[in-house]
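Below, in structure tokens: the form predicted alone, a single chain.
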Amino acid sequence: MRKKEYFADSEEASLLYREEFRDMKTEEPEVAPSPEKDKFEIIGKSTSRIDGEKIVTGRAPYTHDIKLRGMLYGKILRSPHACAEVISMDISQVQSLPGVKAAIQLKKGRVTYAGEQVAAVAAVDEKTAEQALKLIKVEYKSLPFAVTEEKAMEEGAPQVRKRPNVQKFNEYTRGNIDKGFKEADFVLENTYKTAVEIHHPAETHGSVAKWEGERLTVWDSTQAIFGVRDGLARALKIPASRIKVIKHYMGGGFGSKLGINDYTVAAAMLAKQANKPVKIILSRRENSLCVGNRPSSLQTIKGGVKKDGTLTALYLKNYTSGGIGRGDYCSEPVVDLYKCPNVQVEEHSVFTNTGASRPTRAPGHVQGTFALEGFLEELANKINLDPLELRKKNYSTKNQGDKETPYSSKGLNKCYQLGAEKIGWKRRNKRPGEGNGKVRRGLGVASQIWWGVGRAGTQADVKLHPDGSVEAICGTQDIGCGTRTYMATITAETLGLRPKDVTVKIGNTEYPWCGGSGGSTTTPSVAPAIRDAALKAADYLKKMAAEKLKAKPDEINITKGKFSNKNDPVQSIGYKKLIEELRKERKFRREKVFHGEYVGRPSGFAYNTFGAHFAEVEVDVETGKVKVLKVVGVHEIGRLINKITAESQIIGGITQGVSTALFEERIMDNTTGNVANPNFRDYKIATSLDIPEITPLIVDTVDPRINNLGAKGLGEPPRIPPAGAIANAVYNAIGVHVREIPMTPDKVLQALKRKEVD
């Protein structure tokens, strides 16, 4: 079987998160939510995780904590080239090393970057599993390669794949962009740059894998188990039915770990001969080459504005890498964000030697959010207009640029207004670069939209026993962002019982199915599939003590652990009481399950979430440091489920994006095509030290729509603006803007240099 058919770092694996999550199709539900007159006690409260005592004391079980008898320790060899032929491989002495239980050759042909695998081992220790991976025979045939982007433009670049280099993979066109740019009376042109970005979650990718004789059990680190379950039935050849994953905890994915990987399945074969488990953990250099990046890019845009900020013609030229994958969708901000008539879009993947891109939190929004939104500054500037007034003015209610489907709620305008308030809008400078002294200061915004819907077809089981415990269950996977918490409350709330007293079941691929967690779908998925469930084994109690209460069903409230009468609230039983009046009467002799499902939402509405980021920084112009001073970050996502777990989604996306801001930045050596900062002390990363006051805003407005809690996905929408933020306050601050991420000091001198001479 191809690789291409399973392995993730496959360009067809790179396109999942856009298959799966961006372009799930509307589906009508049999009927439509009404979550508007839902009036809740736990619900968008603060709601501790319930979990939270056991991660914090080293209790939760993480993948590289799975121990399992007579366990096998994995590793991988990777090619030390960019291309290269395998000409022949040798892996014979491995088996005489004392200690080694199974080699296998895992490439043959053509290696097309340096970190790729070629062969595996299993040892009954990692220092003997080193030691093997040095016995192994392997003659290449070294290969021309070009590991930059720049390098992969040029006129006779060696080829990287079986086509050109440089391939259009997108594009889209609106109304008459010569037309639009003959309406405006200002005209402004500028190139925006942003760098490749590494996947570096605190824990590395890894994998356990068991047999049992057909069976095979895995425990991966993963966000979405049963993508794992079918690409491993896939690679594997084995019915999915005999193979079971599980995931209990995680230190991080933010995309790089949805679907299979190859590690998993060369833990899966290794485990198969050596007929014991095995366990593959990769390094943090690992994790540098192979599991993933984000995509850089090269966005020319051009646009067009009236006088009074009307906007009248946007044109997106990108070129992307996303190395041996497909670069990134960076034009969607300039397709569906602002209301502009005139509209085209060409992206272009450019592909180079070095690992393929997966979806990296807000995959493409990120790169085309910086650019879009700096544009947007300098043209603000270019109409004297104050930049928020420029957004405002090209408000859209529909997507398309105002011109297709009405929003099913939108909140953006909200957002703009409590974030001015907040960061005290009115002392930016009024023209950009104004102050005087060396450390100057500076405020700048930026908008976002993303998705966030649910994934029809995700299922819950909500089980009550006759001892009166519940259960919340699904086939979900918490990646660190509180699924456990939130199931729990929302059965908590729906049967008036407390978070604690539910038993949430997760992070296996026996419970009910749900999709991966990426693309801020988790929660707008799992949330009302729960609740279904949730209500109807608040039906089947109302029933119940209905007949207690000598009233009918829809005549009973269930709140604060008892059952009431609405039209008497005296005649009242207490959950405990009728669960065991119920086994008394042998009504209740065994579990019930109640079974949910989210089947969808109507058509004819897009579904989209919005937020506003706004920042101060300090930039001193002597040595180009640039200090970020506050981020004020407001997000609309329909109704809030968890405040805390929301906010605490705002602050880790705005502290990654100060990151990508000001620090990250994968480097290429073209002289022998690997990375050269495959390690944190090379590859830099916010640390505490680098961390503003941030606040967190949410605007708590349901959508009527989207599911019968009114809920959108947060997961990615903090990630969006702040970088574009903190360069327009950079702007803001020194006259001039970078227009590269990252914002290292060098680039800001330059920048302050081209003012000089401009």
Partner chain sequence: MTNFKIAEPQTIDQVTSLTIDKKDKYKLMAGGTDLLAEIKDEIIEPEVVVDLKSIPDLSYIKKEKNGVRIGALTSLARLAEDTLIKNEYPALHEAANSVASPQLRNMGTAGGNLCQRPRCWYYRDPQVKCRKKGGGRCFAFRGKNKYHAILGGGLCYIVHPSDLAPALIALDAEISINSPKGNTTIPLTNFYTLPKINVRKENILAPNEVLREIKIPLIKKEEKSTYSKFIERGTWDFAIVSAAVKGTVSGGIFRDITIVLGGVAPVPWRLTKAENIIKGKKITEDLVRKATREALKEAKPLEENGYKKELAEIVLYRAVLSLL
Given for the second form:
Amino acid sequence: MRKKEYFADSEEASLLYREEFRDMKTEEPEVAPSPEKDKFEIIGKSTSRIDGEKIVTGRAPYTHDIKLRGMLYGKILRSPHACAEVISMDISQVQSLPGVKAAIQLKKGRVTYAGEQVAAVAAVDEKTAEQALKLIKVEYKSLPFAVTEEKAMEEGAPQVRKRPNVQKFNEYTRGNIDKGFKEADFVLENTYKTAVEIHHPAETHGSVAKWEGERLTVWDSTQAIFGVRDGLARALKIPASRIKVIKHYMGGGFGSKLGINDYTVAAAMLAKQANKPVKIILSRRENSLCVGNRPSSLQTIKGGVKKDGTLTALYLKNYTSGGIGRGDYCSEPVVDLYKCPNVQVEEHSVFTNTGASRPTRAPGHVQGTFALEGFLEELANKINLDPLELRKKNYSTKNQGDKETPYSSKGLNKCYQLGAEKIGWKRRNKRPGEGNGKVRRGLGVASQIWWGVGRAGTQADVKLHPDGSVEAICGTQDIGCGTRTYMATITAETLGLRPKDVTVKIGNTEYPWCGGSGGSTTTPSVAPAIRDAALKAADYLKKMAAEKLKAKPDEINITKGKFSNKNDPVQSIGYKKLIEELRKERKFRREKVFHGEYVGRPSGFAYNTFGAHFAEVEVDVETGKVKVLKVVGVHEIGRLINKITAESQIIGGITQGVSTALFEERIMDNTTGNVANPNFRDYKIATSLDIPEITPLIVDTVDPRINNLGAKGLGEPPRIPPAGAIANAVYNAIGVHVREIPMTPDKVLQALKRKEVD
Amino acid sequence: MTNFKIAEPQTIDQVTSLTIDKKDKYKLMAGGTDLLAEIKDEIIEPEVVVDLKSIPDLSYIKKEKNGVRIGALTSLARLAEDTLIKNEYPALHEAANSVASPQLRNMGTAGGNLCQRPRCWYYRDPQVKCRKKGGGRCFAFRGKNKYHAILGGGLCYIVHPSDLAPALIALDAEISINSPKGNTTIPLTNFYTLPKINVRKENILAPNEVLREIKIPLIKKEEKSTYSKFIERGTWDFAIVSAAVKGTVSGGIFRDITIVLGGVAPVPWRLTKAENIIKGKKITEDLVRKATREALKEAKPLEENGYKKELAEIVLYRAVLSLL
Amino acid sequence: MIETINFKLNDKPTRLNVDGERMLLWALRSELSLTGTKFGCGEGFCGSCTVLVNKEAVRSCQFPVKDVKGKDVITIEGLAKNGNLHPLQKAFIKHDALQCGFCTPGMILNAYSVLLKNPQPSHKDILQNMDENLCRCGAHTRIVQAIKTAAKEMIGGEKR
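Same protein, different state: after the form predicted alone, show the form predicted in complex with its partner chain.
After this comes the whole thing, all chains and molecules, with the earlier chain placed first.
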């Protein structure tokens, strides 16, 4: 049986993530949704965040900001060894320090990475808790370890887990790869490498736990309140019904906060022992060690193409390392993005003595797309074809990896067209590196496929009060994407009100159930559920209005706070007036709750999101320094719900992508077993001077059947292509592909030397 | 973080007496941008932090007949904004402007910048006891060393992180040191010491001494200077390679030239050999590159930092040519 | 050492009895319950904890509370006056210059200090001065737009 208790730290995180966010089977909806006919006034336009004022005034409460009466501060003792046996532990000295209220041992046996938690204390303040940690005596027997992939793959390397360090975890075949290579006019093989990244959300991970008798309340900086609740129930062996998890605001997660964490369990245990609330906030250093990372990859792609650009074969072999956890599935772009009859994949995980991986915004796809798109760029050059034409030539209308199922909607061609126009694709170097001078410019493109469907079973309520006020309620969480805002706009749109008329309640497990916010599932789950609830509320109001206007309910139109008769628009009644009359007539005296749900989508179609990014760069060929000048990101996401926040997500995805392409790399040291750069000085992240001019564009489409709004997700998509597009632009500028991210000056200089040899 | 007290002396002399009492258990703090981070990471564990900011009159930029005097507590921001420095000592102006970010420049001081500790990630790892911290080995030597020294290593491979130091050395700066034995003035270049002298320190400052003032001689006719810093990103960072160049130049020829590299060695690294090749000849890109290559023949790159040699050549020729 | 520290916090005289070595960030967040100032790294690298001391932006996680004696401290809670948002706050909402919002207070206060010194900064001035504040969601380009908008609105003083 798989151990699901610690989803976030599980060896299987990447597998569980796919099960939760990708392979979501749904029931056939009784009535297939047909959202295309709907015309909206607020949805699709820009609505400012309804919680903007709270945030810009510093009043939005984040988990870091929770302060309870009598609250203690917890700290975790972590293993300084990458691999060691805990021989003995003595926590008895701790209680002698005044102010210390609880201490627990968390580990027996073997620790398998530096940073693994071994004990925890709670004290009246943080300083005392830190001092208390020093009083814990742990005797370790240190053991040999391997913290880099290279070392772990060596023969005779220390074994990280109870089986060999290299484990095959994915295989895929369609057609016949050898036949494909034979049919090709050109065959090319290259290897691409991506570094381990750390999520580093602005708000470090943390939880506050408080017991009231048998009931536990936890405030958590999480992307998944119900996941944390259920995980806590399993870890503490208490019923889920006794646990409440709250998350008001969260300072970013990017996949590292998708499940139950061991420190949250520790906080609950310490709180129980001390009989007082306990708060544990991790440090930035801890964030670098033990709350996830994006697995590295070493991908060899071999592909065949005909002179006219038709792909005949794609083969991928991937070695990916997620520490003591599994690596990422990086093969989906190779399998699904382009039409290709013969595809073969094998993926291997490499265990190292480092913290377990966690899903990182577009897991596997960031790495896989960088490799595939780089490969296609070099392939296009080989046959002298415009790289964009190569992509269009192999356009696929079916998801070949998913049994050749036709896409419900796919707007990638439109993305290519809009993006190429906007960046001025014709300006690119016809031959890579054909320019002169010390500073050279180039253009590059990369495309993207992602999931982005909703989770069936997502529930939401719309509540009407007899005073006319309205609530939109869902147990989801706003992780920065504007969930609160679109819940208000959808409810308002449906009831003919303004977004500010709607009070939104989220972030509490006492509200209707919703899954974790990951995998671009939040909007396509929550939006249809809230729309469903709002439509039911609208039906009730229409019925009531119809009685007043002596019409049939389906003859009633709702717009701008008014109910009117379609056939005779002069006949109308305002929202407020209607409610007031109903109240006076004693027809509407208690709040009415309308329950909505997202039930699913028709089978027989593949539901995916698409996009294409175009980048322009400048490369100093003497120093190897890359400057990204422009990125145009075009996305097809079904119906657009809120323009301004959707654009923000695209801008954010590109910004993170620039950082991935140029700077981000967790560096492990094989001698000490430690992360060499566990801080923002040495783990380099792009900020304002590194950010290019960014143009977000959204293709205006509506998926005809995915849900009642025709909307798909947008969380991961814009994070996927930037690194590939930028690397391809560098190739176009200097005539050699760097094939490795981050493209730091030393690597660019090295690539330029390869060019001289070539 | 350990508990420490902050002492706020009113005069420099109080510092020396304060610190004599406390032996090794105190540290001097100027802007605090580096020291507080070291304490937080438990790399150092002082009992007393002596806050030099409380001493009045250590922040000034004064022009006198022999040159310019700069108080050690002068903020980097003030240095970066000063018109005199900008007009007469562009290398120092550029160096001050290249340090960290505006907020950190507000807090950081000239003296603090000269005395800051290395950024080596092994030194900064509280769990690692390297030679610089009294341990038995340098972890960078066979470890992750992309940012480490290509020159002057041995025992320890840190690079000196100061931006001001190469610029000031190129400008022939001197520093005044207050010590219980009396005050001394020495050329800044003599201030810095290689690991083989004392692996635990980067300079000659004794525990009870305070760097009080920086003095730069008046500029000569036709003297020009520049500081050029190569970093990996646009955002503030420590130098991969930097070059400070000063010389008197006319007609495309340097009559004299001083070249100091930063980011390549445990101390600011003077490139005398290159200076001699360049001096008196018509400057071309080729000449400077050849001179650099010649001077860097003694470099001994580690596994991952060979690219610094190439970069030094580029950074330097561009800096020299910019002065023509 | 516990000392009494008198200073002005968001225009109000404030007295604190604290360990003078405690960093301003924690004094604000704990003793004064002003949680708008955020902890992001505690090492002065990310800028989430930026506040103004005598109109200069400082990293409150690196600023001993003893150093605010007799000075003027402004935190995000003190920026709006009489219930009216500051032009920067309005512009951040208008341009959606945030996602998770965690870095936002520090961004706004750093921007405020930039505009106090240079009311009409160029694009490059803004980039160089905002460069030290990290936004992990990646809202930088919109933050720059917001600062430009606020600067325009502030011509001739802070209209609120």
